[in-house]
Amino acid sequence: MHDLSTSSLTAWPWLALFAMPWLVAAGGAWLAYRYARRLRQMATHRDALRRELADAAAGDPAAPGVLSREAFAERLNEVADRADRAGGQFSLLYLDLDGFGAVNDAVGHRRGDEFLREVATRIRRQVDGPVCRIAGDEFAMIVEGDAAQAREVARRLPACMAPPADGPLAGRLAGTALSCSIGIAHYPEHGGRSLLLANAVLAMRSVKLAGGGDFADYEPQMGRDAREEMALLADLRVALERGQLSLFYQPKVDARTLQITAAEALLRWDHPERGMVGPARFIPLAERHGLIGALGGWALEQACRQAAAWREQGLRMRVAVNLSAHQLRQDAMVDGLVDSLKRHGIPPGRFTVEITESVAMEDTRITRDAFDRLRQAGLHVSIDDFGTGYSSLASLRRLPAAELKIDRAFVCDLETSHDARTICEAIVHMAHTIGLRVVAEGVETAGQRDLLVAIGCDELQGYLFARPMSAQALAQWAAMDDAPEAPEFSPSLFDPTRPTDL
């Protein structure tokens, strides 16, 4: 082993002296690095904070956790930017609840929106970015990734709508079944920042148009489709105001005895370009847009006023109009039907009006109300497009209804399907044991009238008998009388002195 020598000793502190400033440099360099890095970990989360505190005060009152319009403005826009320097994607929804008038009618305006919030709370759950309450019950969100994850996520959301399953809305609202429909724009592939959200609304439309209760991507048709409806929309002004609107009638004949004894009005449009519009086309966008009321009011009224020209000319034709559910929900609807047949002179009873199963199965204050009113004005009342929704044998009997129409959709089918004969003669049975009258709709080959007949059904309509036509036609064939093979018209219509049929 050999000893350290006295110069290698002497040696090391000259080594320290000479290292010590480049160790207090690196040692502060590190402690820079250090407070450098903490700094902007704080400045992160100071501007985290920043953006909760200002989205908590931008965001919706009635929606905890629902931000504002120019809050989710301002979050797109974060989130674009972010796509842009990543190549990243992201879409937006839009949603819209189907029928939420029917829970503020259930609840009250209140309750609405306490259920509103119950809404938006199960939504937030669903989705990871921003949502927005656009209006009412209407709400946007942004879901960052590819078009399949947005589209799980809209698989996801109509979960959100089911009532309370307990507190105090779980009662009131049970058996009220909401959908939603919801409009997707991907972006970029569909414009950009400042389109999405239209986009978005154009696709939620089209899925409205459908029907309801479903998800879809935005298409560019779908731009031009929501051109051509505003431009219907004012033309439908038009017709309201120009008399371009007319009822045309189709006959109903007894099962029995195959004679008319009544007709159905239905709406037509005789546009001045496009030709005879069909009532599939502008009822929806009537109701979508505010005008079923004027609409559907019209209709009531040329239909008393065509009923009492009949009289005069010596046919007392009962006479049977839709409402849809917005009539239904109108306060004054029943006081200005009755007003009308009053000022005609037309029997309650002799006038039928047609509610949709659906519509009638609606267990609201205000429909509740609207039937009790129907009830007591002794007007005939009729359950449409019946087996198509979700009757039970306990809510029809609650209802003022005289009659039950099997849907066509049923007598279509009556002589090849099985099913479809079961089921008809399962209502019609069923009808009758609780003292319902059985009308079937679309009736249109021998065989299926035959078929309904030896079921039991009370009356029948369908292209087999007559189609639609105007007010004049049906009173011409009504003198005449003598069309071959062509049904016709029960004596006791021309009859003051003898009751006439139901």
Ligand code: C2E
Contents of the next structure:
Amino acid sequence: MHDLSTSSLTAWPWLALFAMPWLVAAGGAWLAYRYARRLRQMATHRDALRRELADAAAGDPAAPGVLSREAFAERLNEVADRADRAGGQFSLLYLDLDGFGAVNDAVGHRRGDEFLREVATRIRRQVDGPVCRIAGDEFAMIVEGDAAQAREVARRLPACMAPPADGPLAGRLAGTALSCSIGIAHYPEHGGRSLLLANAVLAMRSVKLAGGGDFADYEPQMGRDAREEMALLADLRVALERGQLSLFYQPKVDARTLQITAAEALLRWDHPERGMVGPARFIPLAERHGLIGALGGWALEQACRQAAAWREQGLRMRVAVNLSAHQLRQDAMVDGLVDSLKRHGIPPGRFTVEITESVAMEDTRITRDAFDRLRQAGLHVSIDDFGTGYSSLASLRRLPAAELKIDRAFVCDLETSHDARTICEAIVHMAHTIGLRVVAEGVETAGQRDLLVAIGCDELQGYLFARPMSAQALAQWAAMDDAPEAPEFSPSLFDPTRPTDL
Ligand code: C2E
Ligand code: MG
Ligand code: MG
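Moving from the form predicted alone to the form predicted in complex with the named molecule:
The next block holds the full complex; its first chain is the one shown before.
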């Protein structure tokens, strides 16, 4: 025992001498490992900081957390890398506010921007992933997870467009119903990272085409629709100068005497390859792409010229034109119309402008101003497609309207639906109470005509009497003042595919 302890004591320095280099090496390796780990942590931290700094510098400064396009593209790559590595999914959502121009018109561009920043902040709160303000009122965002999760977010987003409850914008935007259109592209099935954004935009555009205020997943057909739309737009840009547009006129007749009281001008586009393209197809296109000013202005001038020509021929009927929401927002539109009427010697009271109920009831500064100018000019205002917007008597009373047109949907159901009949009776009663004349549009059968006369409608319009026709055809018909139901005028003077002159 003693020997052993003596020998171990004498062996210790040797052992220590032998182990020392190993201990030093192990310690060094451990220190090196810790140092490398620290370096890696620092690098990660530095990269995150750099990214945050870059995002802050490149993002939208007034909407915290909302990225610039460059920063968003980087994030998209990172999310796609992660999805590729782990076999995950994500979706890219592209959102565009519907009709944001109306807000700018109502509150001015500075306040409009303020509102958009508020919208950006609200969107940021609704979406966990990166959000980018692509431009103006367009946003892109990434939602990690499956398609159902993306649709769930898309369902929540429209609430972000609500006008603020308080602050300077609250009062001025109250009553403005704002919606948005959202396109969704899922990764990877709707394209690689370079195509994903473009496909989400296509899906958003197709939502817009269908009237907006909704969301849709990308479908390959949407690319074809967009190309078709672009081709039609290119043709529309030259349609005016090539003389392909014309105005057709559809008479309104007195419900009791059946004599013509007015003629409504309806735009027609005789496309060289497609045949007749209806205004429901090309007017929204013109509105979306800034052509409505030229098109609408041409229609107004043309209608004034025609009204003057008919007056020359001794035909004393009103001429009516339709005004779209975009036209109503153009500052110079009413002045231009008044000027045109003056040049052609038409008393403004003999000229009708038809404005749909949904547009007329938009209680924004711009619509109020436009109605004030129409009132001052003494124009005859008609509220078109009435009945679908649930307007109150009070809101109707504040408009300078003289006429109200019952929407075709009610007229169409009149013979079969008790509700449609009750609604028509209520509209006529309400309109007469505040001194408005009532026109029923879309009258197609003798049964509808009889019911409308019994209800007390003042004027009727529809295929039963005449389809929209050329100015020349209408003049010939009007000259035969006792024959609105003669076989040659009913049911049709207008071939659905090509215009025909008498
Ligand atoms: P709107 O002003 O409500 O015009 C009535 C639409 O119903 C016209 O369609 C007319 O052809 C159609 N219609 C008339 N009677 C009947 C009928 O008995 N049965 C059926 N099924 N339809 C009938 P159109 O010409 O295709 O015009 C569609 C819309 O396009 C118009 O609706 C109007 O809002 C707009 N529009 C037409 N011309 C112009 C224009 O010059 N400027 C603007 N801004 N909008 C226009
Ligand atoms: Mg109309
Ligand atoms: Mg109508």
